[in-house]
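Starting off, we have a lone chain in the form predicted on its own, written out as structure tokens.
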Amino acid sequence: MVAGGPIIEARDVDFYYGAFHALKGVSLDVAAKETTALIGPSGCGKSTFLKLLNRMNDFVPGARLSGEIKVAGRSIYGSDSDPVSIRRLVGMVFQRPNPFPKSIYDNICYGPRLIGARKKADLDVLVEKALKAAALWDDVKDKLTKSALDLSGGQQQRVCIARALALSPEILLMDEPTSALDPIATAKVEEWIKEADLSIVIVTHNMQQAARVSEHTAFFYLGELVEFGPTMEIFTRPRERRTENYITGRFG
């Protein structure tokens, strides 16, 4: 990645699920160390685009892509790209908390152990660092051996964030990460997003959430990127009528 340049570059991306044209000519740059929100009605392509950024759609039969996506200056769909390495660089947090049926400690260690981390002292440091980064350490430091499934929904989601952070990704993708959480838990996750020293791309249906946590916002509609720009401008001075209609609740 060129210093000061975008961490993600998408150029003329078309994506198909079989015959269905899910994304149409999407070009978008995502700035490093910022949060970018993807908004739009259901089925507009925002989650599809998000999953392309760490090749989650590789597992979908009949899926195909044209165009180019670069992460940290490297094409992630080139013939020499390694999906496993890409997913270490680009972490993912899903809509519903999905901790493994293991202890909190083993949840955080899962990824590092897969890539060879074995020393308990090193893992102890890694677990503490990841849980502190996810603003969860003070809540769970005395119960790391207990099941992550015993935690509240908001705490479970932050375990999932910590699990992703344990691999030291440069980018974290979040697909409606608070849609299943109560307002208090949502506020804690949002506070973490605002303070994280990380490049974050978040899909959200919540306009207020996009405005609170992001520096830039992209509005998708029917597979097209309609408008992209600084969040304040998108919400107060949108250039496109479709953007204004969506933000003001006239459709979607």
The other form holds:
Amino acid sequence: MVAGGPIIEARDVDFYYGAFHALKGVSLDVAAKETTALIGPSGCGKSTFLKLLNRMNDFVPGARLSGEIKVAGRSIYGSDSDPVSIRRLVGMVFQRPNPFPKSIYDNICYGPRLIGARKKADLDVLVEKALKAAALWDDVKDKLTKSALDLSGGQQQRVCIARALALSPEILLMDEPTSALDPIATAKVEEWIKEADLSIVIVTHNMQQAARVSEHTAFFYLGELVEFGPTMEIFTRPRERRTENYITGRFG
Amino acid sequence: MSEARLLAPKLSPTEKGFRLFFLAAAIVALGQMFLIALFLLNEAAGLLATAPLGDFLFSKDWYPTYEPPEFGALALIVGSVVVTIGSSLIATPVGLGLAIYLAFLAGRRKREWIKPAVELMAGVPSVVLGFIGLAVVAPFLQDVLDLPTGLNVLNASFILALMAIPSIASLGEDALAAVPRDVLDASYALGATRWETIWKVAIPAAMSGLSTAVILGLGRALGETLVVLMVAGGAAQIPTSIFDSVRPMTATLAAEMGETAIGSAHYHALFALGAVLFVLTLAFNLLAYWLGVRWRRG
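I would like to compare: after the form predicted on its own, may I see the structure of the form predicted together with its partner chain?
Complete assembly follows, chain above in first position.
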């Protein structure tokens, strides 16, 4: 991938939950190696859009899609595309920390083992690399065999980040990753996002967070992409009235 | 600085009344358990006057009406254990398979009628299942396998498995359905297939409930009386194959208790059998509890 080029290209995406028209003609390019924030009030479609990027909406009964989404140049909803291989390319961190009820080590190894990694020495290296990348290594290096559920919420969320990173994804999707965390844990996760050398798409309710961590921001409202541009511009000189009303707190 | 006061809430007379009522209920429930156990062990101890414990547990000669009578319970204990193991070999894979099907593979529509149907199956009286064993399974086994009798370990295991499958499937499905959606999503998002997610995440996460389901289903098979009385064949021998007849402890108790003089050696021997059954069932329940606690965390 060329840094700066789009790693995700969405064209005219319409998405329905049964009869509900959840996304209306959304077109959006996500730049590689940068962080893109999706903001907007509850029910605006930002999380729905995020979950389209790794086909997690496939599990929703009655979900229908038109338009095209390309990840790293490949159409992910084409007839020959395979959700499983897409999800290895596009990792995801969820709203609430959801480590498996297994050891920290086994949590990190889950993805690599699915694709056949077996050798202990290789896995050891991978675990250390992933935990270091998630800024958790120093906290847990002496208790890798302990249950991940015994960690604090913030540490659990970083285990989930490390678990996703262990597959070396091109893109990391984050669905309000700090909404269940305390301010200190939130700051650590935000710090990580800013440092990460990875394409990140983050959904957040917290506009300060979007301003702090992202290079680009997309504002969704009632299923439409209202405005998309450099974060600085969205927050200082929004072109649309609705964007301005939202970021100044007039509704939300 | 003044003395700190205890901030206990003041109970109204009604609240005190409720407390007393529930305390009484708890005492009655625990007390009757304790008294039953005490009675059982006390009556069982009477056997020790005629036969040492070792003879009772490890001799296989059960001739309660001979002169002098012999009370070797080994064949009966083995009979119970064999049909329980036999039924577990059938009921565990089928019951857990059904649980996995219901929890993950059946659509919502199918689950909506299969689950109640399975639970209804659990309510079929055991005498009905015993009758099926007697009237359908036994002649079938006898004809097809050319056996002297179709009333044997295989038949009893099969019918007991029919009894255990619904409870294993229903409890197992509850355990699997309780695995948080979040955790399954995490697995899918890491590129796991449905099968990998079931096998590597859902089943380990539900292991405490699943093992409890199996143990409780088998506990039911161990304590079941009517079915084994009807279809196990009733021969007090140690079986050498699954086509031999056996006489489990429960069947022995049911068949012989009515014809025994209260206070006789035979009477005490039957109570001793009851005590063995009690200890085994207790062990099963403790095992279920222990597995439940053990698997709770990863």
